[in-house]
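In the form predicted on its own, a lone chain appears below as structure tokens.
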Amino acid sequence: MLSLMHHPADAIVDVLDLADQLKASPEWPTPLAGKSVALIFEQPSTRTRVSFEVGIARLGGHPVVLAGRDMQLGRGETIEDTAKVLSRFVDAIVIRTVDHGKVMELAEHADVPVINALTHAHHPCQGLADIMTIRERFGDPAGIRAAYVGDGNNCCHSLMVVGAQLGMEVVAGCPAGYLPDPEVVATADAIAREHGGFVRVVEDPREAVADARAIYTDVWVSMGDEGQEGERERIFAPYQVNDALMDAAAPDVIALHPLPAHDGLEITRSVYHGPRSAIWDEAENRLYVQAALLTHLLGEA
């Protein structure tokens, strides 16, 4: 699962339904008993690492955590060779890196499932958690409007794609020069229209959040963008998710954020720690959607 662009809606719904079941159950099945999953982290991680490790263990499997610098991959071994070797040892590979092409190459040469745990282009596991949270609050997401405001990055892409698959209306409000990938937007919009929704991009944040029942934002300076803090903070200041922007949306609007959040920059503390925040549920839901995804790929509950 490298992105959610090529997965049919019914498969996504199956994973979400299973995630709901796991969240409601104090005791989990163990479809990963006797199986091992490699977790490769070339970037820092809190939620992704902990949720995958805990989820694999609760499903009966064994997580093998690998820092990129500790592997021969960090000393020049090729992605192809790494994929072929790991495929002899483990039953699936989860990787968090910057270059989306690296994940695609790993999947091309691996003989086991590969899960993208974040690249610069897509963050599909986060997208599944986002939609799980929206479903918990509002039910069937078809026809629900979600707004993304800020940098048109990987989280923006994944929200567009998974929202499109489920018939949502996804509007991104991003400044010029920081728009989401136009190919992702076009593909997601075409998918959305097949399911009764749409995807579009505007530059005015208040226009983006009009009638939205979920407002989603992410950090203004992502990993790999260090050194651009001052310029980005100036450009993105009008896109801050604060109480005034929340008030411009639907009355029952919720705030979403993949975390970590930066108080007073992309979001204010009064929002992400306030009564309209669904951010902590969203973070918890990473555990359930990833466990459901692994079950979907590797075993039956």
Ligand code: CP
The other form holds:
Amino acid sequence: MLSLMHHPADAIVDVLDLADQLKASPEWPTPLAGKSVALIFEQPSTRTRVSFEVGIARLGGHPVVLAGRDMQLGRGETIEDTAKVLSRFVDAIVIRTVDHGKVMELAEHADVPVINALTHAHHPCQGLADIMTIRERFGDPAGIRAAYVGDGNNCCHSLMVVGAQLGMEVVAGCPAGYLPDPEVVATADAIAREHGGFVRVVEDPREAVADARAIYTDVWVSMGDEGQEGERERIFAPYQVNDALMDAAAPDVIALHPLPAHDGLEITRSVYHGPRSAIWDEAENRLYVQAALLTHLLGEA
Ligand code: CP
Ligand code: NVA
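Which structure goes with the form predicted together with the ligand, now that we have seen the form predicted on its own?
Every chain and every other molecule in the complex is listed next, the one we just looked at coming first.
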């Protein structure tokens, strides 16, 4: 599960339906009993690590958390060999690393499912939680407009892809030089059009948020972009999600952000701690979508 670009929409809806059921149930079934899941982190994480670790335990499974630097991978063992060996021990591999090609290579050589827990290109687990949150607030996302404002990064790509699978209208407002990958945009737009939606990219943030019922932003400096802070803060300043930008969207607009947030940069505290914020539910929903995904991949039929 590397990007959700190549999965059928029905399977994604099944995962989201199961996530809703898990959220509503105090007692969870244990389809992961006797199963282990490796969680490899080559980059820092709060939400992804805790939500996967807690979710796997609640499903009866055993999480094996590995910091990349503590593995032989960090001393030059190849991805191929790591994939082959881990496949002998665990039932699935979850990995966070900057290089998307590394995750593709791991998936190519592993005999067990591989889940992308964030690369520089995609953050599909986040995309699932984003859409779960939109469904909770508005029902069926088909035809609903979401605006992404800021850096055309991994979270932008995943919102486009998952939104497209559910027939949403996704409009990204990003500055020149920081636009989303045109190939991802074209693929997402083609998927969206099959489901009655579309994906569009503009440069004006106010144009992007017109009629939007969700405004989504993310950090201006992603993991892997360190060192570009000054330049990025100058370029992205007009893209801040503040109350004035929220007021330019639909009257019932909600704010989304994957977190961690930076008050006064990509978002203001008045928005992310304010009445229009769905950001804390969005963070909580990581737990349910990932548990649903693991159940879908590993649970008995
Ligand atoms: N949103 C997200 O992936 O958060 P972490 O980096 O804390 O896992
Ligand atoms: N775009 C951010 C998301 C963090 C959850 C990053 O890649 O660092």
